[in-house]
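Just one chain follows, in the form predicted alone, and it is written as structure tokens.
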Amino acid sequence: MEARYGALEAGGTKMVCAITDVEGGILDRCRIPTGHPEDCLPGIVDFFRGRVDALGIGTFGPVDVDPDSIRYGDIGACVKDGWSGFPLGRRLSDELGVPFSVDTDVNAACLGECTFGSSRGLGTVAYITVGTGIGVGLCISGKPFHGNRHPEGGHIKVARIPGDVMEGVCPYHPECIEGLASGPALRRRFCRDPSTVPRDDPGWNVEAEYLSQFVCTCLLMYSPDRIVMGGGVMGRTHLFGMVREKAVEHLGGYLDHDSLDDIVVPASLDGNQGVLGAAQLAIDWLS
């Protein structure tokens, strides 16, 4: 019988569960609200039980991604109720009786784009998500990059725009990119749901300025072939042109980029990049 792969995209607001084949075809899926772990895990276990041969997990962090660690797959200190120290990977593996592989949500999304999306075959790809939080994942030659732990790019400091006095939403860093440009930051900036704000509102120029600084940091740090941008905020597609233009201005000709149209691009998998990347983690584990 052909192997079946479980994929869990563990996000701050929802858990996306899917079962795939080795080609990344999604055979079944469900969504479960992210609440306290003891509230949402039973539904996850019920969905996967007896149906998969391995489980791949792409999760919010911080998370232990060292396979040799006794805490591999455990969630680190975070603000979500009940999740700090929770052994997500081991708990699911024990209850399902299958092996697991875990990575950050952004690395999983990057892996999905590199394996099944428009960035397939590229050497170095960065994936930036702009939503409830901001994070960056990196794949080199199709493999996720970790470093000593895993990158936390959302907490990189950006230069404040003169006159921008909004208090950042990050409880750790008042001027990091997540604190000033994430979805909750936009809600504070606009005093309403950002999805209802017209594209000509000057607040979008502020958002594009901060995101363009972050894009420049990624270009200068990683020299990627492509930067894929996803997440709910990037559903406001007018931001792409603004971010590209401002990033070129910030670079000042240093990297010889006249345009970033082919480098800074939208996600290509209809929102499935995270769950498909999680599936690939499971596929790679059994390979």
Contents of the next structure:
There are 2 protein chains.
Amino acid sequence: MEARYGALEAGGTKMVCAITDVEGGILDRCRIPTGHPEDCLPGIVDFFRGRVDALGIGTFGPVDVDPDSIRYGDIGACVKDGWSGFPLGRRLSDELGVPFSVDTDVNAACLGECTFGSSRGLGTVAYITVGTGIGVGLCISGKPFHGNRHPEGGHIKVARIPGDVMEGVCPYHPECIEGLASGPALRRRFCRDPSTVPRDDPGWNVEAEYLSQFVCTCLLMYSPDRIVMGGGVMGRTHLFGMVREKAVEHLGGYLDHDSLDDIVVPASLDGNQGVLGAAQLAIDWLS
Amino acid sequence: MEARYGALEAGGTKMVCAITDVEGGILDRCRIPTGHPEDCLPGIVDFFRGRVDALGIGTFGPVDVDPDSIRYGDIGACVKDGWSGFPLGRRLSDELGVPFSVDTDVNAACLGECTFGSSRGLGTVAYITVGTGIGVGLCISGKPFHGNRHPEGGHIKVARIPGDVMEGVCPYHPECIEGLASGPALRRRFCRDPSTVPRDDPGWNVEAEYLSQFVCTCLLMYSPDRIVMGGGVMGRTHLFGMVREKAVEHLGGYLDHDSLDDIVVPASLDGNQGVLGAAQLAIDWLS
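Next, give the form predicted in complex with another copy of the chain, keeping in mind that what was shown is the form predicted alone.
Let us now look at the entire complex, which starts with that chain.
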């Protein structure tokens, strides 16, 4: 029988599970609200049991992504109830009786775009998510990059816009990009659900300014062929034009980009980039 | 006869040439002032002619580092007299009759540290130079990383210290790290040769602040095992402690680094990291 691959996208609010074929075709899927791990694991196990040959996991971090570590697939210290130190990969692997492969949510999404999306075949691709948190993943020649642990680009310091005195939402850093431009930061900035704020609200200029600084940092540090941007906040698609324009301005002609239209692009897989990247982790494991 | 390797470190003020064995032992060397390429090439060619089997070049940029490009080894648009578009690699290779391999000066220095220096065997190593310019190179598993072209990390925006109103020296960016913290920026800040400024001058705090921001960006974007810092400005070694301390402060406990003593380190090869990395490029080419 043809191999089947389990894919888990573990997010802060929901667990997306899917079963795919080797070409990333989704055969079945389900969503389970993220709660305490002992509350949401049984549903995940029930969904996959007996139906997959390997499991790929893209998860919120920090997570141990070193396959040679005895803590491979364990969640690190975090504020989510019950998750600090939880051996997510090993528990699922044990209960399902199949091997697992794990990476960060952003690396999985990046891998999804590089394998099944519009960035297929490109050499160096960064994936920025702007949602509950801000993060960046990187694939080089179609393989996720980790470094010593994994990048935490959402916590770089940004230069405040003069006059922007809003307190950031990051408990670690008063002026990091996640603290000033993530979904929760936007909610604080607008004092309401950002999805209800009209696109001509001047607050979006502030958001676009910080995101454009981050895009420039990614361009200058990674020299990527492409930067894919996803996550809930980027669902407000008017941000793309604003971010590109401000980034071109910041670069000041330095990287020969007259336009970033072909470099800074939306995710291309209808929100499935994370789960399809997780599937590819399983596919890579078995191949 | 045992193979001999030519190494050229092409810098803004001098061309350092060396002939090495396969273990990076320097058998002969010379320095030639950097002028118009037609003025300094003959001396380089004379030094290497008939004495080497391959040539490795680490050079100021921008430079085409894509071996599949017809412009491989050509210098890009730059302000140096005669160098814009100069086919440095091809000209030397033609005149010497040996193959060449080229990379950026910072990648070559990083490769030197990873191959012959204190970072040997580490997985992900960044090399920051702070001199006439500021740049960063990256080696992953002992191989230089390029991305689409090559990183230009020296041009990321930094957050100005409130009250620091000095105009930056970068013609492209009013507030990039190179513009505010390179050697020429320091000369402007101190109104004299920075090498003569005592270590308790408060201007060093400003310098350390900007460099620490850059170190944090490298830590968060690359997740390196080590950051090696070199270049003329880092010859003022009191900066290391200041930069590490401020960087730990900026990270706010986020990456579990109580100290960066073992992570942010000086170059270990007595100023030979660039030329030894260039030698390794030649060694890799022939092996």
